[in-house]
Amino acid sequence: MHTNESTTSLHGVMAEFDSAQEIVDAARQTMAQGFTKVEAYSPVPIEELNDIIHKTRTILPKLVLTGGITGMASGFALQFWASTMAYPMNIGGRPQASWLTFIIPSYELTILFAALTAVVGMIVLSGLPQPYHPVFNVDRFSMASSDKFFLVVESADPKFDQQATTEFLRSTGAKGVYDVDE
């Protein structure tokens, strides 16, 4: 069955701010009338805002003790299997696993395996490579990166409703909003 209905989706609804005090109050409002899905642009890092808007922190300093710990435990593995099974030599009279010995490489390899866990955490978690995303629908978007701020509630928000969000982004002082397609 054949219909003439747009089935364009909603993605969201977008406000725009001309200052950074204003989307930080913006953000304040937002999160206080109890949308959680919302997501902030700005041509300059605020820390406030971030902090507004993210209150759950990433498990990114997990992953990368974990990398790191692996990294200990292999460089360790390896050079205890490598002195005591593989190739055993007695030099000396010396213990074959002499940990002490052991530990500058390991040290480096939990080094090597945190800074890739870091590397490869970040550009997963972040959801990299994006070279599309629905706020570009948006015309006045391509001015997030010069000297406007956005501020997004996403249709996947329990709380959204599409007239109702857009009457209250109206309401924090928006200089204008707008719907985000797909």
Second form
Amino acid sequence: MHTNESTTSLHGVMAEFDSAQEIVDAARQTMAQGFTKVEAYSPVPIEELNDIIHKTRTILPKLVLTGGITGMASGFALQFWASTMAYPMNIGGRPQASWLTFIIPSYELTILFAALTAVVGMIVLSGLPQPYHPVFNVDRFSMASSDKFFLVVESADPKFDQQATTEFLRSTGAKGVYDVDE
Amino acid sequence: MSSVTSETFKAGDTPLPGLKQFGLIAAALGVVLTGAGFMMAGEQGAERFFQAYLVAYTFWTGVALGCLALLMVQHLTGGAWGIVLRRPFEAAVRTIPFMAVLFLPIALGMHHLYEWTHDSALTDPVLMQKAAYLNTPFFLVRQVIYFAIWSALGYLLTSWSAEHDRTGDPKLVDKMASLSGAGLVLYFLTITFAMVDWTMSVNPHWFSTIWGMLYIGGQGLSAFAFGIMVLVMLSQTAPLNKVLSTHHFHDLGKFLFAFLMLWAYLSFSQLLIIWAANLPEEIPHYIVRWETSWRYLSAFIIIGHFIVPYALLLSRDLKKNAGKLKVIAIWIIFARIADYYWHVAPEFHKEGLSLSLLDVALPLALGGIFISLFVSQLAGRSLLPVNDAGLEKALTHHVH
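Please show me the structure of the same protein in the form predicted together with the partner chain, now that we have looked at it in the form predicted on its own.
Below is the entire complex, every chain and molecule, led by the chain shown above.
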């Protein structure tokens, strides 16, 4: 293992694991140590892992709800405006503000706005698109898309100490621990 | 999980003692109140009894039938949600033959409930056209056919499932799936006809082609609400407290949410089509329910049966919280009864809102009877289908 802090700064320390259960256990221990800037990389989705390392909730659900309500309000307003002000027509003697008939398009716009907010919000909040990420500087990391599991403690973490963190990750049963250059 | 046997998840002789006690007390109290309500209603006693009985019966039998449908859906689709609910569903399905016996009061009270049994129907030009279907002998024959089909489906599915617990024979799984495919088709047909018979024909001049679907979606919602209530209660004691987790309740909460929307979608479809067409043979259904004091109940259904539970079930935290989910499920059960009352009662009291003690007493009495029967049927068998290929995954499905 090389340490040349003088030339390149460090993104963090990466630990490699062989199984989902191992990385879940290691993540638990890591969080118990009080680390906060922790990220995990896995070839398969591990719902539990996300709950362990991401303590703070994303604001995405609230954005989606806001998007949905906006869609509903604007869909309803559009129809109300069109049928009572812009182009009022007598259709079978029904009231011009026939709100019952407005419900379906309003509902569709609720779903449309909510879905678009979810997709765009997910991309933006994830920081995508991201053409460069330091974890790819570690050669072993290519295995993250086949059968290895990686846990990274980032140097931005207030508890981060290159030596101590490396030793700690070894103690969690990591198959290898690597420095991640920035 | 390889050492799982039927003993591991044995319900014991008295599962859910609290619920059983509640059922017996509710049944007794309901019967007493029914007597009191009958006295108080005076001359109208018999009429009001049968009207309230029809609402209560349609709802509680509907829970059992909804469980039958979801059981068959689950045999066809698999999935962790259904494996943990299978035994509660099966117990509910085994109450169907008992519920068939409880149909007798409706058969005896047909004259009070159905205008088409009156002599005046013989000269009514509309009812004369419908007489080939709406006549007493054919009505009774149809009821026998419905209950024969439902009971047979329930009997075969639950006894094969019990046999599968003992033998683990994979052929039984195929048999249950095959029967469920045909059974679901039969379920859709029989419910459509049965609900036209039971509740739509209380006003034989009126019709809605979505009526059957409305009840099918409604029964699914009732069955999920009931199933969630029972499963939360089961999750508090051994043996299921070790295996049921927030993940199971999250899934079931999503289903409850989906069926709530399905119910709202179907109810709204009927309203929109009839309102937009505004035809004299269809629109009276809504005029009675909106232009009189029935509108308060209508508004309650919109808010209490849809808007409030919908808004609450949007929350992921709530769906993962078994205790809160149980409260919502019980609330939905009450709202479902109000919905069926709203279907039936305005047809008999077109002048406006008219509640009698019987309208509360009979849902309580029949609910108590249904719940007691249900808990008895739950006893003795394993609470999980121990030989099901998906069981291990169902119990650990949060670890991928």
